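Form predicted alone, single chain, as structure tokens, below.
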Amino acid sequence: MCDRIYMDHAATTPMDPEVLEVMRSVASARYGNASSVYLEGRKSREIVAHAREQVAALLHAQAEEIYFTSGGTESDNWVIQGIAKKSPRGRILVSAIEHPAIRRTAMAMAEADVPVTFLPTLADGRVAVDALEAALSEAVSLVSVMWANNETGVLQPIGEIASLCRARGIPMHSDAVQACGTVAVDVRDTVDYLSLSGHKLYGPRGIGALYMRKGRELPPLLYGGHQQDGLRPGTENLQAIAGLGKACEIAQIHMEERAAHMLVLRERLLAGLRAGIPDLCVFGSLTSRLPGNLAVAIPGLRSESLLLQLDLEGIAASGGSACNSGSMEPSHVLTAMGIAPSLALDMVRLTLGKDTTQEEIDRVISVMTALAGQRA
């Protein structure tokens, strides 16, 4: 059997060797608690400060606007729960295609009698801006729309939505976990809060960050010590923070060339699949989309079966969000786009990475075409 082919970079990415080296160096040499006043603590604190600058640079933010968390899920929860705590009567608007970290948190807030509205989505996977604008009012305390969808890869009109919110003084949050490090993300004239995660941009798992615009506030999600201005307590995970910072620095340097590489291969993949599978279905806009994402369906071939067959052929892919793995329900993202449940259950997500090769793409095309031809 040939080497394994990894086509699920939207779920997680392999750690960059430079990131791993930084983490090893920090773990072995910097054992001081960053909250301590003596030399070892100060040296650790310098590492945290440098990583904060690296993350801020990727987002075009200020270093003091970056708070380290355990990942995108914690960052998302912090914003949704924090706003609900600050303004329990304020309405929270979230798109119907959000990651479970937003969707389920919003649902939990609704069960606690916080007003929540799920915004409709167009057939191409983008949020219906007209419907969002109509829902904006003085009663709205937060709008949360993801930068790029984790299943379809569709990029959302963040700039347009942010302008509408800013004109009304309404805070906006974006889960940018899928976008950061892959496409340009600039917070200067857009969102007030933003979530990112290390393991989506060739960094470590279990570390992420929340951008909080200066002047905006959130109550702590956790309570404890005085770390990170007392807003996110707990002894800093020094090596993971250093790894996240390095991953952000590398992503900023190589983002354009990585995106161009993935786009060329994605178009090759799409063309090959369409040529070999005439009834192939593609979900979401192809013009407003992450460069390495392709969400497709082979009608009549359930994703569960196809994914198992791909795995046997040495190809790792997914049926959507890894956080919903094992669910037999159709994707809430595709459902919001108006896709019939029978077709939504056939969806397979193929996501490329910076090291994906043309040979791997051609192998995926060959295998999927052969499997499609075996349909009853």
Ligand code: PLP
Given for the second form:
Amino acid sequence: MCDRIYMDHAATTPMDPEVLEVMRSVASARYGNASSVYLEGRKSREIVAHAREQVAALLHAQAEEIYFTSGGTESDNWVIQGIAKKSPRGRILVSAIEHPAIRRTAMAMAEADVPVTFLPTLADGRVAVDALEAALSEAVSLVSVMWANNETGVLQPIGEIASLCRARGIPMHSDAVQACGTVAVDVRDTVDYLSLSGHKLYGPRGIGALYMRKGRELPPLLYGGHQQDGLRPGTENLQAIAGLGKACEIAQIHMEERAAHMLVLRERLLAGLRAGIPDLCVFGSLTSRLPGNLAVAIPGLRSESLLLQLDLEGIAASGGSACNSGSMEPSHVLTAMGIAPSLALDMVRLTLGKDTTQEEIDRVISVMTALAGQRA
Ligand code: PLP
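Given the form predicted alone above, produce the structure of the same protein in the form predicted together with this ligand.
Below: every chain and molecule of the assembly, starting with the one above.
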């Protein structure tokens, strides 16, 4: 059997062997509960503290501003539900292209009568800053705009939005799950809350973090023990925390070279696909975008069918549509960008990783070109 080609790094990334090694040694040697007062507990606390430093360093934050969670979904829920609980009458502004961890949480808050506004998006996949600015008022309790979109990879104008929010004293959150570890994410002078996830940056699954700026507050999402100042209780998942810390440290060291590598290959991929498939559609800005993302459509070739055929050819990729009551629905991200549903249903997302090779890219180009040529 020929080797598989993994083109779905936005879904999850393979764990870095160095991360696995750290986790293995922590899991086998550090069994103390990080809350215990004796030596074993203190050793475990040191591991948590070190990982907190590593995560903070990636974001240019302070260690005490980092809370470990079970992943991006929990971090997102904590912020949206926490703000809604704190100010039930305050309006929450979220972009129309958020991941379901924000989108569905915001919808659930709206059902509970919390005012929520979904902000429009431009055709290039970036949030419409003018519309956002017009929606800012004293009644707004939170603005949440993702750092980079998970379907198109489009980088959002976070600096611009953050300065609008800061000028008005409005708290801002960003779901940076896709961006962290791939592009520079700096919380200084930008956001007040930020979500990240271990498994998107070659770390473990089921672990993530929430950055909360000093001076900002959130009620806990979970109630329990006094861990993490009682704000995120539960016995610390020591090996996962250590793994997340290591993954952040590695990502910080190698970020630029990894990004440059992915960008060269993505450009090769795009050029090759365009040459072989003249009617190829590309979604979202190509300049303000994560280096490893290419969201495209071969018009008339449904993504479900293309993905199945790619899988048979040894290529793993994904689409943006969701199955709802047995029928396919176009992605809410592409719909918000004004893409016609019939074309949106053809979208496939190819996401490269740090270890993607030129040979893999060339194979993807030739397989996709051949499949496009077989269209009825
Ligand atoms: N936010 C974004 C933008 C994501 O891409 C994902 C995962 O796909 C999540 C949140 C959820 O993160 P996790 O899988 O760690 O819960």
